[in-house]
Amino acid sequence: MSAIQKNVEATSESYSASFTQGDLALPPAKKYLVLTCMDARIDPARAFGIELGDAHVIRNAGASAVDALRSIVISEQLLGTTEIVLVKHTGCGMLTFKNEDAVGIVQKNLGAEAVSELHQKVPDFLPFPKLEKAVEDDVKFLKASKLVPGSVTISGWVYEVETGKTRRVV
């Protein structure tokens, strides 16, 4: 067992020993979802004031609305969320490469067959060159989607990893 696995096991024992919130409802109590990046420097609960049971938190590389759409639809249509808070961040890795770069690394490390499978399953890594524009583009994408009702409130933000501050873009 790896050190990480041992840590998960030990932390689970400690956490579950005093856990008292097993009766929380399945739908998020505050009826919103946060879409943010998977970056390890972001702690969504602390940075955005989310208590256990309050909201859905969807995380993926770059806080991509396109990549998160399936989860967004489930959150809204099956679990009743009515607001989306999209939060990208400074210093995001998605600002540092283009699709061709990522495909080249996959080919170098995993081979041509992996690239073929990649193109079938993940046609685009969805990198972006400008942070605020990417926030605006993803908010526009969500607002234009037939899968997101017009009644859903959507806002776009940037979290600053250097300061811990979050500022509204749109």
Contents of the next structure:
Protein chains: 2
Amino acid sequence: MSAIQKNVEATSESYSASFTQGDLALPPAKKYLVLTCMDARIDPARAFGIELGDAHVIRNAGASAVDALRSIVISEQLLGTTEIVLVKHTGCGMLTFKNEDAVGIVQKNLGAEAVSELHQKVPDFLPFPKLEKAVEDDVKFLKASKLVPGSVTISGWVYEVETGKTRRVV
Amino acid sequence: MSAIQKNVEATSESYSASFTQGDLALPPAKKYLVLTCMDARIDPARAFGIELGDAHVIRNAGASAVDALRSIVISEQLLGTTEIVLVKHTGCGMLTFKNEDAVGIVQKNLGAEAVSELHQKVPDFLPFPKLEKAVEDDVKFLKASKLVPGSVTISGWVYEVETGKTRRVV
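Please give the corresponding structure for the form predicted together with another copy of the chain, as opposed to the form predicted on its own shown earlier.
First the chain shown before, then all remaining chains and molecules of the complex.
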């Protein structure tokens, strides 16, 4: 067992020993979803004030709304959420490369067969060159989608990994 | 401003006031990623023992490895992670419906244009009928992918929303 797997098992023991919230309902109690980045420096529950059971939390590389659309439709249409809080962040890895750079790294590390699988399954890494613009573009994408009804409230934010602050963009 | 947006702003004030971890590096310090569900009843940091800065956390509806592949490749190939901890959970919404049910709900709530956009952008909601089997299948999918080198350690788990326990499946 790896050290990381041992940590999961040890945490399971301690967390479950004092766990008292086993009767929470499946649909989020506060009917919202947070979409943010997978970045290791973000703890959404603490930084954005999410209590257990209150909100769906979707995370992917760059907090991409395009990538998250399947989860967003399930959250809204099947589980009744009516508000989206989209948070990208300073220092995001997605600001630092272009698609062709990433494809070159896969080619170098994993070879031609991997690149072929990449073109089929990951046609776009969805990097972005400007942070605030990317927040605005993703909010526009959601507002333009027929899959997100106009009654859904959408806001776009930037989390600062340097300060722990979250500021509104749109 | 909505109550949820007010909560984000108020939390930003209090969280940043005592924030002392503004110098964490971009790559995860412990070189691993956790893939789990967006479910509101899961707090990955507390339940799986993830310290700020240690691991990427990817979350989507059902903890789908297929859906997360873009983020996983970025995590491994661009940011150096070498271990995947995949955690699905009891009581998951993805166990409760089939694709045709979800398409029917979108048709009823949002109409034919939305269904047309759905077929184009979300061809599969990726539900699953059996929990442990779905964990095994996703681990197999990752192990079979040329985009995940054999040197990456992969484990599959189930988190119990009723007890707060995380148990190993594969």
